[in-house]
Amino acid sequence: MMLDPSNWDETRAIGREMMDDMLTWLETVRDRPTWTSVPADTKARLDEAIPYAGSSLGEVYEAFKRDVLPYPTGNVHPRFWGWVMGTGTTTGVLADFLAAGMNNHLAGYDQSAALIERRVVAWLVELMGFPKNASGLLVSGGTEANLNGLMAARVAKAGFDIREEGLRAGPQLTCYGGAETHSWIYKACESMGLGRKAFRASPVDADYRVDLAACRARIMADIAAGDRPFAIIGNAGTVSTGATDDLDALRDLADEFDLWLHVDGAFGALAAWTESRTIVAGLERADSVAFDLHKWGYMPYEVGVALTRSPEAQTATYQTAAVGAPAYLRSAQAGIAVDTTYFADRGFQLSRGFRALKVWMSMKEQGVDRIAGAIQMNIDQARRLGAMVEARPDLELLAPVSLNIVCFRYAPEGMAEDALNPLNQAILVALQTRGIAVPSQTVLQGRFAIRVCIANHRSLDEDFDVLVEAVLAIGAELAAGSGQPPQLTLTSAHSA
């Protein structure tokens, strides 16, 4: 039964509604609540039974507007900035759009799409200062990204065959970094079978990046105890607050004992384009490095990138041919099996879509410097606000603003501190519930902070100034007693 549309010209002209009526949803965005609760009876209608006979494509249309399209997670907002969330693009929409048409799989083959990834990979590894002959891959995200880099950074150091062998056959592997290393590095000791105590955080100092001395020293210790160690890993912008370790130090410290240095840098790397990427100098130095062009690049998600200084070390991690690869997906000489599994021999996917387009698209139409511009923007946009943080004497500023994170706490004179926590939660929670903004949360030192993650493209230095008088007003209101503070309650302080 084919599922082509009985009527074209139908679809065509319901197809235009969509994208205008998104078009027209974007333009419009500044007008609407930043973020609206999905109400019950629209919880209702979505807890529907499986849809067997179906409905016309204008009936689907319709339910979505009615109750999908106005419950969002606000991050194409102006004040959407929680957690690490990017905003999109119009030009980011339309290329998802031709992607989805075309539909290509791009395990590799010879096909325009895959030209297209391989020279987007190739203006990336330029921009970060890698060699040209670096290897790269466009992945779901930041976790995929991380556990890329770290399992080329096993099979490079681990010291015997773990692709053949297994775990087994070795010492115990341990990898290293500090504190405020995002979550994803638990599960990507628990996917790699080394589990979670094989990371070993090291503290961090006053500035919340990694102490040197503390892993130098952890390093030392489990070597004496007889442990392997094969990777260390640096942050480019910490979750938390923004931090960036000393990378080139870092580089120093993997080189003394023969580690491999991966760089985190989810969303803090894309500051290396800017004025400012004397930031995460020392970037360029890593063995892999992770980021997301759907955090602080602007674009729809999903598109994070891996990128590995050695191409052998990142096709001898997932390259099928060095395990004996099937005769379904060994390359050809000739017709479209040429280089079958170009990327699949680089990540763990073989069934992957067309991200490059958005990534192309995106470059070509805004151009990089357009692109960097925003970035320096949002820098600029954190450091401002951290200065009205400081120049109201009721707000106190809980960490240096050293990228595009300010953490913050309204805390009026004579107040008791063990009262600033639940106050705060519940100024954040009026700030998103009322749809005046949406910051998200952190705690540092046990104190709770209301988390400003600037990685939006629409900010105007105005939406600062409403979010200062907005924690103002509703701190003095909540601590007048005036309303019932509502509770926040934390699952995680390094959640992304």
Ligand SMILES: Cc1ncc(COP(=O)(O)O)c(C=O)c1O
Contents of the next structure:
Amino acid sequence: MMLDPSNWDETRAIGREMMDDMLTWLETVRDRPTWTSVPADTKARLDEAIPYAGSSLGEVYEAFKRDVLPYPTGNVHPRFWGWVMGTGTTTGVLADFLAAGMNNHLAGYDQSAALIERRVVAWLVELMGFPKNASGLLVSGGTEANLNGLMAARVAKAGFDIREEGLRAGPQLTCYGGAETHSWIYKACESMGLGRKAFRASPVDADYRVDLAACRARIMADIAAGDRPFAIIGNAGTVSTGATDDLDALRDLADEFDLWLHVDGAFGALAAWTESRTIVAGLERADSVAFDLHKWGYMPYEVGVALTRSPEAQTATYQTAAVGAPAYLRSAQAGIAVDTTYFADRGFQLSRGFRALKVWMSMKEQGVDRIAGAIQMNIDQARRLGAMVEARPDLELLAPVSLNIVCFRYAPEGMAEDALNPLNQAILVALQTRGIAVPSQTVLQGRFAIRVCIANHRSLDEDFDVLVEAVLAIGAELAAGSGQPPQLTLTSAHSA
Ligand SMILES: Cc1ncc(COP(=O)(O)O)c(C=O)c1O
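Okay, that was the form predicted on its own. Show me the form predicted in complex with the ligand next.
Below, the chain from earlier opens the complete complex, with every other chain and molecule after it.
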């Protein structure tokens, strides 16, 4: 009561206005620049003192419309292809609103929301080709999902009771994977107390896939030195180029040394839902897999997924009952406290929100086939863009297009190699600051690459035409040192 509206009708009216405005904002996203920097006066206004006194919801909403809404990351835009950011969907927006309204606590409990999370996890288990009784949890994102898998690996393969005794009770634990593995691995090794060096990064081949012989040799050398290897990390879609390791071969390698195989499929695992599934073949043989629905599942932040093949692996890692369930969290036979910690026993969080609702509503409303169709469309768009780059003499493809990522640079004939990195960096910044498009960057064999990662259901083929023309025009302009912005026609067509 204290914090509820004093006038519900007024709040209802503003709520309707918010909903209307947001849907219109999404509908018209294509008409705006991809990204705009926050202006100095807005920054100054946002640097405000603690609002002890409060104001009306209407006033706060006006401030939101003026100072917050116009300066987003940009990833809802059809020409945003930076890092690995998903686009979100209107269904997801509405679902998050409904979930916030219900405000469920998803440690477990006897409630409909728990049944929804169990159901969507079962769907995701099946879609990834895992056994029906595999265990799963919705988490904050890829970093946490990967940590969840690696923690399970550590408990399963340490060879001693690591939960009870800690690291001091055994030898140095080590894990393996390609040098292109995402930086989550270092956060995970640090968080687990193993130290960064515990990740033994093996070189990658010309296609950016882990060198299996080098990985095998490193495992053997570490065993000989008295270390205890516990896991191999395979990549289904590396962050820089989208490469997928030979997951079947990694499974066999893991079995040879009785290691856990964890696959980071943060975005790449979603290819398993499409006709391009052979790209990630072997994924279904992993002991655990991590992937994000807020990336290539197009759902709004935050929702990642941690699956383990063994039904007990997550609870063996996280269940507090194993070390004596605290009285205040014990499950009861009846009442709300049935399965109190069903989900909390599978991961770090105790208090958890109703992420599952946007997953359930999106999958039901859009249908998995339609989501998979958008993923396949992005794969096709990456292939088309790669071909366009190869067809233009002034552009150079810097890595094979194996999934949804295209890495290339502007490299006109005759330009000195050492001029290309700063030039392409400047082209990238110009693309972003002029609001044309947002790719991001990577460096491949010392060469700065404009990196286009397509996890965007709003992108049309013509958006990539705009990008290619813009890179060529800006490249020529900057190379000539004219400083004049190129005249580019931005399409205003709406996505189908
Ligand atoms: C391959 C890969 N793994 C892990 C992550 C981390 O995921 P998150 O940002 O959801 O924590 C990313 C993020 O882009 C990624 O691309």
